[in-house]
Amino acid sequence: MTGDFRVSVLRLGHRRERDKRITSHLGLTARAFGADEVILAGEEDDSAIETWNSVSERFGGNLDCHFEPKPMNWLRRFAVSGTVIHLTMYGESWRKVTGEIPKDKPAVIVVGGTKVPAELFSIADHNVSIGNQPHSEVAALGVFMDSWLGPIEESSKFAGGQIEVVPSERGKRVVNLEEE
């Protein structure tokens, strides 16, 4: 759970063979920016939530992922008692809201696929935009939760994995924690 309250992601309108790389690098992005859970809607699509889990197994947390058949029912549900920030490059600026988001209930950041249901404006509290031009939903979402949710403290978030990368000025160092 990120502080107090928790974060997920939803990926709407997922295509599955349009789709399946930058999909994935949604989950693995909302994984490293702190999500605990990544729902995927649109087309079912095992190998993403597949992707999702090997990589939180590998490298550790405990993210939470699954696909949605109803994400609008999901998101109507939600919203009576969470925030729903609805990443779009028609809403307002990020600089601006980011600090007026709460941080006291649980949140979910809907990151849009193929054309997003005109209702999600009105059930989102928050329309926001990292820019106002076409962009990847991959650096919207990173540069979203870094803003809003501050830098992670991995070495808690990140807890029980088989691997850990070491941080270095040069080459790679990886220790596997399973030989320890």
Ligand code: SAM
The other form holds:
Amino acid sequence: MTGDFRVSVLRLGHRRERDKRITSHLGLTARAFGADEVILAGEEDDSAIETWNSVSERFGGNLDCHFEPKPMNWLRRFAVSGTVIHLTMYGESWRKVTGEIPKDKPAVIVVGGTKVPAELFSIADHNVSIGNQPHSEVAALGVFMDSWLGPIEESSKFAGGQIEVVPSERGKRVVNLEEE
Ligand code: SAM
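For comparison with the form predicted on its own, produce the structure of the form predicted in complex with the named molecule.
What follows is the entire complex, opening with the chain shown before.
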């Protein structure tokens, strides 16, 4: 839980060959910026989910991740009691709306891959742009999550890992937590 509410990220329209790396990075970004769950939709791809689980095992945390064969059905059910945030270049500026998005109930942040269903724009409680230029779902997610959720690095979100990176001015400092 990020604070006292659950944050999920839903990746629509994954294309197993074309989006392999960017979807993998999307899930890692979701995890690093505070998501509790990453949901993959589009073409099924165990490799992305294996990557996310492997990073969680090494660096800690309890990220839930799974493939969702019917994402729009899932979203319709979720929207009954949760907040749906759709990141799109067509939306309202994140600088303007992020402060209005509630942080007291479960939320899902939705990003596209291939063209997203038009219905998503009406299901979403918030259609949010990170600028109105086309760029990347990974960049959009990272900027939005950091702006909306704030600092994660100090939280206990990543407890239970095998290793921990210690911030340092230069070089790499990694603590093996299993030797502690
Ligand atoms: N081809 C797809 C379409 O036309 O719907 C979108 C491709 S875009 C690279 C993939 C995703 O990145 C979008 O669905 C959106 O979630 C996100 N994205 C790209 N630029 C964005 C922006 N300026 N603000 C917010 N999200 C953005």
